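Have a look below at one chain only, the form predicted on its own, in structure tokens format.
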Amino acid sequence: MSYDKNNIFAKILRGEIPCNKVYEDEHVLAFKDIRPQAKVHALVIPKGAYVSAQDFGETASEQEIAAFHRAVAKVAKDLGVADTGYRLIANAGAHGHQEVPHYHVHILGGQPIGKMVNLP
């Protein structure tokens, strides 16, 4: 999967598509999911053009990586799920069912989330 500069998250980062922003800094943007799968459902994305967790881990700077993980913790706290618990999901590649070729993490919480994986 190669980076598509016209993917929906790239368009959000460029301001072409609006989002319900919950956090932003120099390296990260976080916003509420437009189709929430839990009472709390936010997406955290790096501002750099990284396709997946693999790409981000291999090529992002130490500063970007630290900023991203700190942002995830801050967003979880700000959304009120840090104490009760939440699930982080990052799909990668075809087998991981990644739909948008821009690295992102879903924060899901505000309720019991259930089993981690429902395999056939």
Contents of the next structure:
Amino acid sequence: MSYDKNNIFAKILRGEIPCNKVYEDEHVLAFKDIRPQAKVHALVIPKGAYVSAQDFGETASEQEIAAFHRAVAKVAKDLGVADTGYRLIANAGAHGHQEVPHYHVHILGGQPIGKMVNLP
Ligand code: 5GP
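Output block for the form predicted in complex with ligand 5GP, input the form predicted on its own:
Okay, now the whole complex, with that chain kicking things off.
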């Protein structure tokens, strides 16, 4: 799957639409989800043009991968869920029900998050 430069997160990265930013560094941006599904719901995205977790894991540099996971941990701590716990979700592709085709991890917490999966 090729990268769609007009996806909503690409527009956020270019500053074309706003976001509620919680963290930024050279490789990573994190912001609040526009439709939160828990008291804490943030999205962490790489700045590079990666479609999915699969694409990121296969082609991102070591620095990008390290920066991404460091950022996830920092955002969880900054948002106050590091000690109480949280769930990371990375939806990928059709069966993963990925809606935005730019790799992202959801951080969900601030309350019990429930069962891990709900099959239809
Ligand atoms: P996915 O299903 O691709 O894993 O999740 C995409 C997420 O992006 C959804 O939780 C949705 O609420 C969020 N989202 C979609 N459009 C926007 C937007 O314009 N701004 C923000 N902050 N989040 C968005």
